[in-house]
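Next up: a single chain in structure tokens, the form predicted alone.
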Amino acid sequence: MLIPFSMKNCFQLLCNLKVPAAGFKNKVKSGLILQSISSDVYQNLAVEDWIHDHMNLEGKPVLFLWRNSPCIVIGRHQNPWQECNLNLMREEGIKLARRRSGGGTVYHDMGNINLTFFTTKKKYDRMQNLKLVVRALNAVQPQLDVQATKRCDLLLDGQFKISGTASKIGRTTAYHHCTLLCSTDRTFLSSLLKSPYQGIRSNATASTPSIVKNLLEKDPTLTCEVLMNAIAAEYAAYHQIDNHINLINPTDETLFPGINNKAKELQTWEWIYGKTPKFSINTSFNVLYEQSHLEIKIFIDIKDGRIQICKIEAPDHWLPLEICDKLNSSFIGSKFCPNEISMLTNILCRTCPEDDELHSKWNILCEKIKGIM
């Protein structure tokens, strides 16, 4: 049963549930069922760290439900250039996310649902929300062979990955969240998920790719709606609370004080880019001259999102040393992006206003770099 979580049923809540004012905090006297209103990768990512960080989960587990538009979300400790197509999500406009958990990449949408287990570390055990998850789904459709691995992924017929897990462990509090391939778009996730950059040598958690299919390719009646009400109705069951799905909206600070904040820091470069593992690219490219290929060098060193060693190795004739020797000393300390190096570009140019053939060679070589980018 889905329940709005409007102010009426914040104060039945209240009631039932003795809720402080300000929100959830630390007064919830049994379990909660969540589901999120928003569709917003930030937003949801930001609950979790709210729930983590403020609640008391001793005797009152909460699982939260939620979907979100397309995007790609990293791991804590990955690297983005590693593991996803960056160029074409900058074309097709598709967000990029890094949670506070470890584990690997992965694509969303509305066609895949994410589940968030919270509760102490005491009572963190993944496994056994994986087997409630492959109950609820044997409840509905009991022909369906789903089984949890050793990994604590699901596979669907001992082959197809329908859900991947990664998870937090804090001082007292814990999560455990996975995802379930519902309808997502399976030629999206696919070509999204590959890197085209070549070069990169990083000590970042690498994802290991894997077969998946959707559950509806399984079953056409097995919807989001009707998996997530599956789940619901057997978490219920088994932590004996009511089987109620309260909707909530993430941005409410009425209900989760702070709240915005989060959601703003996890959408910031420093935190999205800035965080990625020290990591190096040492790669090259032809361009034409008269008739004939060079070949152009290039070796960075990133840190904190940063270019902290830029090395270009162009042919003297093609492009002189002290001028290679200019670009690299002005991409140092610049982020590792494709904007910052166009504004970088556009400056230089401006120092050689007459010499034309000079910008085109820059103009070259900032679109080659941007393109690792």
Contents of the next structure:
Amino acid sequence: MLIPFSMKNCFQLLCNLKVPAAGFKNKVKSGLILQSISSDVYQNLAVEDWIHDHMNLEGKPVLFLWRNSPCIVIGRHQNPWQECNLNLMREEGIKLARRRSGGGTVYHDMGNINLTFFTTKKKYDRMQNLKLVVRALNAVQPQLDVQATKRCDLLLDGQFKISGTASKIGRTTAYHHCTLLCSTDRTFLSSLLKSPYQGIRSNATASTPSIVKNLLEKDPTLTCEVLMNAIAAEYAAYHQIDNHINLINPTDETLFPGINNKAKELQTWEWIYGKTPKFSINTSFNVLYEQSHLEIKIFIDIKDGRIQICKIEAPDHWLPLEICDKLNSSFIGSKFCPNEISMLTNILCRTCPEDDELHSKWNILCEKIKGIM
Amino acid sequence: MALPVVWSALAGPCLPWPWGLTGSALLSEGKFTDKHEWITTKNGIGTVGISNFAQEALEDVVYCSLPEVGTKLNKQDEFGALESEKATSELYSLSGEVTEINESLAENPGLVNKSCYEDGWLSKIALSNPAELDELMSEEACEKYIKSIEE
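Now that we've seen the form predicted alone, could you pull up the form predicted together with its partner chain?
And the full complex, kicking off with our chain again.
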């Protein structure tokens, strides 16, 4: 049963539960089921951060249900250049988010359900949560063959991944979140999760690619709404709480004081790209010059998302070393980001205003380098 | 000093608690937080790592996220995280400035599991408030604490 979380309901609920008017801070009944009304990945991740940082979950666990409009979510210690096609994402307007838990890269759209199980550190138990999800699925469709693996994936028919898991353990609380594929665009998923970038050397945690399938393809009754309700019902039964899904607005500062700052932080370049573990790119590309192909070698070292070392090596007859080096030096310290590179190249070109041929070559290099970002 | 019984029972691949065994007069007695992190101090510099209990609970560490040298931290600040297949776990600090981090962990995060008290150290901090050490547990107290939380 869905309960829109209006301010009136909010105060009623809070009064019944004896919590401070500002939010859910301390005492909650022996469990709570929340569902976000937002499909913004940053706002929804901010809800997770808020609950993790502010709620006392002793004896009172929380289930949070959320879905996002199309986006890619990478794990905390991952390298987006290794994991997804950033060029395609920019063309298609697909957002990139970095979550605070570890694990691999996933594609979300409204056909995917995210489930977050919040508990105290002591009660952290991913398998228990996954078994609950399996029970819920079997309650809707008893014939469904879904099993949890040792890696905490859920497999359909023993071979298709329908859910992946990640977790975070903090001072006193922990959360386990997982995806559930109902009716996601699998074709788009595959193209976005294929990185075209070559020559990356990195210690970042890598994803484990899997063949996926949607539950709706197996059984047309398994829609997102049906499954969210089934999982909520199973959670309520397990924790012996009322089967009420409380709709929440992740931008509501009266319910979640300080949450909008958390959402902002998750959207900063410094968090999304700057937290990438240091890596290097060693690759080359070709440039057409007087009917022959010239090989341009490029070596870039990136730390905190910024270029630390940049070596572009072109044949001397095309671009002398000292001229190449002007471009190299101008990129040092820059964000590893196409817009910055364009801007820096423009600035450099203005230092040699009359030299069209040089501008053209610098611009060619600039475009090629943007292509690897 | 023999290893506490409870740690032998938990024995994983991690090398044992070295202080007392090495007889090093230069290292102070190790102290423990209730987050299963250890710290030893020498000339005001604290070396920090996680305990055997913690590395066993985490299972194989695949990534160590450590702060930049020069970062100033307050007590209870998150100074980094360890990622394992099981979860990403936050690391908590005492007050001070980071003077060194264990660079070997970038290529070899498993050192935290194999040698949590020696080669798997995480970072060094110039402690700005050494009195905070008094609030931590001795090895013996930590052993009792572990027993109590297991019950």
